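The chain below stands alone, shown as structure tokens; this is the form predicted on its own.
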Amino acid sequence: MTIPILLDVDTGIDDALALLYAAASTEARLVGAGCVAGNVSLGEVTANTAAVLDLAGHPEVEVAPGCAGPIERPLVITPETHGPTGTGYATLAAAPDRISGRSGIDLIVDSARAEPGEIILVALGPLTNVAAALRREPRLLSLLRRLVIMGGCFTVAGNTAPRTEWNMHVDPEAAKEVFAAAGRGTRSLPLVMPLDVTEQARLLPHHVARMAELAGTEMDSLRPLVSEANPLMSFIANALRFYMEFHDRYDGFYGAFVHDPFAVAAALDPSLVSTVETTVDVETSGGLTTGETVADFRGAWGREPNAAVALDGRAELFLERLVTRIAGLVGRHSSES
């Protein structure tokens, strides 16, 4: 049996190994792609999406467009965590006729009526298609599986602001509607997955070298890689590169945390987290404090849990996973070429 996954993704670097850890995981069926602005711009995020998938083998995963920008405010973008187009220092390419016809926010809303209580639905970019698709089908966190949320963080310092995460921070007010219709009649509490959780997981230059000898392929370090033989591989050590870069110069390590695939690893197997059931809402109008998300660890509010926060993670056994799984995906690829 497999598990029916519908990924909602504002495709930078880190989504791009989401994507690719979904197409290499035998017990996953990928529903869809929608796409959100976010790390990019729609447009971008959508290119990158529909490429990266194709690259993947898989061109017939439905890729769609959902929303440009945030509910209420301007869109912001972070080309300099993830290069100008989303992808560092790899470039990418889609056939114009790769994009689906219906909206992201379809695609949410249909693929769950179709399958009630079977997909899990893991968003991992601003909550902005997930809100909107609420607002079209308000039964709609009863009709998944599971929500799966990459957002957040609680006891640990953010990425964006002294208590902010990224997601969060680009449209607060979208993820606010998600935490409130959360928690009511739904099968299961949304697992979320914060920073907390996913900066556990340091992705370094040895595990993609590991993954390009499970695959076959040569690879000393992190230079640029051109391979006509295995474009997958010089995609993903070429995108690693500039996103290593970036926590070199902001986190003081040279590697990456790789949030998106933990998240989608744990929406497989829950078992790679530990949770604690609580009460989350997000602040909308802080001065210093827009997009933090609040947990009521000690019950304070004396609302139901609405979540499940994952603040601890079995991290070694999930890096192992995504540099053999993915090891698995690029050395079909080069087998196929």
Ligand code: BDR
The other form holds:
Amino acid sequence: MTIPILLDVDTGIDDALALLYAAASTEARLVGAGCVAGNVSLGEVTANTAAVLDLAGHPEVEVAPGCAGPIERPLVITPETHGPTGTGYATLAAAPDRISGRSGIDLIVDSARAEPGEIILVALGPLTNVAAALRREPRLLSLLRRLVIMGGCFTVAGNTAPRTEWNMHVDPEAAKEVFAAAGRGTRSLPLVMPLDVTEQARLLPHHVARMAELAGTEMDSLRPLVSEANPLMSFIANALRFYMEFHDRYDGFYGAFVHDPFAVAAALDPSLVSTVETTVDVETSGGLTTGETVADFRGAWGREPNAAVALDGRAELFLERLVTRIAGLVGRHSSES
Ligand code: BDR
Ligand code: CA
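With the form predicted on its own in hand, show me what the form predicted in complex with the named molecule looks like.
Complete assembly follows, chain above in first position.
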């Protein structure tokens, strides 16, 4: 039995790795990819997502553009993290007719209705599309097998403001709506993958070198790599080189946090993380803390839990899967091209 998985992305370098992880996971069936503005503009997110899926050998997976900006706020993007177009030093091209005529919001609602109780929706960007889908279909969370959210921070510092993680920072109102809808009679509590757990995994140059080696591709470092024989491995290396330089500047290590693929990995195998059931709300009007995810760990609010928050994870096992699975995909790609 394969697991139908629908990704909502703001591709983005780690979103691209998440798409590749899903494409490489034999237990998963990739239902589609909804796109939301976040790391870069909606147009760039959509083009990147389609191009990555094409490179991964999945031209049939629907790529649907959703919201071009947050519910209430102007869009902020982060080219310093993900590069000028969202893929670091890599350049990608997708055929214009590759993009679906259906919106990313309809993709979520239609898919959930078509396979009630089956689909795992993994939200890897700002929650704007998910909030819009909930407005259209208030039963959405009951129609899904599970919602998985990459976002927030609870016991560690934010990566955008002192208490705020990026996806929450971009659209806190959307996040607040989604958490408000969660927990009330929904099939299972949303799994939240905050920085607390995603920052336990650091992808380092030796992981990428091993990926290339396992895939049978020549690469001895993260130097600029142009390989006509393997455009997928070139893409990965050139995107990650930019992302690692960013982490070197901002986080003090030459490597990368790989938030989004960790969320996909935990969606497919929840035993990768340990969770705490709690009530989560999002600050939308704090002077210093807008976008902060607040968890009521001691039950002070007296409200029902609405989230299973992962605070700890098996980071090494996840990294091993990331390397071996994507290497398998790269290897298949090179042997087919
Ligand atoms: C999240 O922010 C984005 O930049 C990444 O793609 C990830 O989804 C991490 O805070
Ligand atoms: Ca993302």
